[in-house]
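So this first bit is one chain, no partners, the form predicted alone, shown in structure tokens.
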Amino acid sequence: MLKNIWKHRWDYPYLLPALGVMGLLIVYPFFYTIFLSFYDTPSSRPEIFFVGLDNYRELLRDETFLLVVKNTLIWSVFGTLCPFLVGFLAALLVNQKLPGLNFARGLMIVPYAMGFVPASHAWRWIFHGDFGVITGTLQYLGLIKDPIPFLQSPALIMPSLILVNTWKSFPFVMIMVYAGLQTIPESLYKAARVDGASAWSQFWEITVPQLSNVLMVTSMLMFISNMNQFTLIEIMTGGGPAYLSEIIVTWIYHSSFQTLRFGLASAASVLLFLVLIVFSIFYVRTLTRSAVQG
């Protein structure tokens, strides 16, 4: 290895550039935010004073904390479970020898195309209550009288939310899968029909057992994608109303430029760094495994 280095000793000074950038981008950020999760930042004083691990015992005991935990796990479970039962029913679908399929196939990805920015603008709208299309639709059918408060009802915001991310994510899920389908053998299929295996069967049997690396990868992927989603959420309800949708990482931004509480905020990107890196370890390991297999 020693002996490798030193033979392309004079490569590495055209990685200084690039190694100089992330350096100021990735890895002093990254240790800074460790450094100040241990300190207490008051807006009211330009110091800041440290209080070891003050932060992590105040966000372990934060009822508000406590919700945003809950609201984070029940928007990146049912965030990653709907789009990729969607997704991967539309991939079976796109898979078939159909007519307007094509058509199809180019219709599904345009949500998945589609910035999250327009996205997250144009479905507020779509549920607002006084003027959305939902609401004014239902009410010109006579099938309503009141406006549906979507993304105002405690009981309405969280689903609302999980349904247009599967609008949004559920084209990537189909691709994937898709591409997986894509590299099954046909004759493995002829063999089972041989043999009188029934389509279901055959479900079972082979697409499903195929596709096991790509639908573990893509899930963890899109579970670690949902984590750290934010524009959607800040753009439709700003976390509102009363932290109902609120996730770690819009409270992580809402307590750093709004209430100024930098030490707090840090200590909780500590902790979602942790979780994540467990998953990102999961997700290594699995895609290692797959390119090992193919």
Given for the second form:
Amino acid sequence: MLKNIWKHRWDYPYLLPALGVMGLLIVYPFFYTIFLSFYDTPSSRPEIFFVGLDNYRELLRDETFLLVVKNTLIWSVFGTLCPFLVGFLAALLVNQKLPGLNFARGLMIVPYAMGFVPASHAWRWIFHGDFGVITGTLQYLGLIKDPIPFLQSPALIMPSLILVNTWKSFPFVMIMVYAGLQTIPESLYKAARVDGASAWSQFWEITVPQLSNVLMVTSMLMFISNMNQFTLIEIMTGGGPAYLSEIIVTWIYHSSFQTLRFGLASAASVLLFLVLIVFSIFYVRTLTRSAVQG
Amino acid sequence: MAEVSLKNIVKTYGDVRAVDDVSLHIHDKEFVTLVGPSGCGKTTTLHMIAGLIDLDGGHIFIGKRDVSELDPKDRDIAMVFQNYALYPHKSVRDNLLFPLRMRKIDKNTADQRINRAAKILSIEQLLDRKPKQLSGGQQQRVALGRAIVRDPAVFLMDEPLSNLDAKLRLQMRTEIKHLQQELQATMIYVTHDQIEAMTMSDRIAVMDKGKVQQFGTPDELFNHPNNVFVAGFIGNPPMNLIPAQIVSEGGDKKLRMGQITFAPQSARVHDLINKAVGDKVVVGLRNTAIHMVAAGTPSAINTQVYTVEPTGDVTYVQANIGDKMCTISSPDVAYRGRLGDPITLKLDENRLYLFDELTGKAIV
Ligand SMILES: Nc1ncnc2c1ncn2[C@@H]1O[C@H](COP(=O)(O)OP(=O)(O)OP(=O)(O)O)[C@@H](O)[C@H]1O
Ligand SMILES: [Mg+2]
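The structure above corresponds to the form predicted alone; please provide the structure of the form predicted together with the partner chain.
Let us now look at the entire complex, which starts with that chain.
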């Protein structure tokens, strides 16, 4: 070990630029955020004041922030569950040996291949109350009179966002599950058929357990990326109206760069970090376990 | 009663006739082996019997039932797959339980059957392990166990021993044969190893290119091969097959093999020659039907040693007869001839086979 390090002593300087950039962009902000979370940062003055855990206390008492936490949970849970179910079913479908499925498989990947920014803009317009294609079509067909305010109504806003996320992310689940399905040996299904298992039993006794690692990893990845989903929400609703679609990441952004409460936003960041790190540890565990099991 | 009848079954994949008009009648409690080279349609035939592949033609009967259209689960068969196909996420016990659970057999009966199977196969101490934690031979036993807990009318086995090392294969060969007799079951067994087929089977179906070339007892196949293919496939070392031409010299019919002209002495061989349709034939001689004799023996063939292969209890000598390299059992195990040593060979005319070169069929 030491010998190896010594042998490669002249290689280390080459790492410095990369390490420097990482330090500047990741390590420094990380510790500075933790530091700031214990300070008050009044926007009117250049100084900052140590306040201990006050920022954390304020967050946990703030009704708006609690609403934001609730939104984040709804968004992350259903925004994972829905694409997951749709993607799983799509994978089972494209795994059938039916004509035309290659084309369908290609088509279904389009939403995933599209960037979040154009997709979010497109859906904002699709949902628009006055100019949106959904409202417009329904009105044209005479099915509704008044426009449907998808992104304004408290009842519709989260379901609408989750719908877009389902559309956007189900191909990811589909690809992962489809790849997983390919690795299940055909002979297991043959054995099960001889053993008397129905299609239903084959699904639950072979497909699901064989995919368990893929399912765990995929859902965890989805959950983590949903918690961090800034682009889609910021573009479609900006967290509004009245915090109805605000989630923790958008809230952090708004509190720091709009209301300039850096201390408070840092405290929220630290809390979000703690939650995510737990999931990440689970994720890495599952991943290494499945790698070990082959 | 679980006799199995295949009546003209056919399976085609595009242009390939994987199984081409196969008919076999397998008796109750019989051990029948399908043997043949890779790609000859053994697995396809077995999967058709199991109901895992649909028939393109023909019918399959198990007992008196026409099962051609039935699902695998309704055919009363159990199968051991070439790669075992154990359920990797289930313990050995759950693997054995699975077919019983799917058939809604009550817990007590199921436990009894699992314990009995585990005992027969001596895997009792492995029941709580996962398949990954087992050796190849142990996995193989579990796969057998999953088949026998069902107590099926017919066992189907697809090369169950091909993944085992030579020694274990020998041991499992005996065990499977014993098991079949103990369970009084009908067994259809697939292998590409003709020795496995010869040692285990009551009857063997030799397949090639999707067709059954011959169906008979090991003795019949060895001593009375229907055609060149069976003659060359059954037996180790394989039968020497020497292309020959029938020629007339002074009103006497002789066999010309390369530069050698062989004048048969026996009425039997003359009779066979007279029955040949064309003048092109193939002479078949087992390694034990060619004798090394003293130089100068009348109507013998002179040739030279190519190699000598001692195996312990037999020594094989390779030498050309005509243009064909032949294998001969040396009468003297200690014989160690060298390349080019002259030897004299006498053909055993009582055990000489003649095949039509064009059709490959045996002339009898
Ligand atoms: N699903 C399939 N699609 C197309 N061709 C197939 C398929 N399954 C088998 N075949 C072809 O049918 C023929 C018979 O195959 P089969 O698997 O029955 O051979 P086998 O005798 O079991 O050979 P092996 O000893 O290699 O297992 C082969 O030519 C094979 O290529
Ligand atoms: Mg095969």
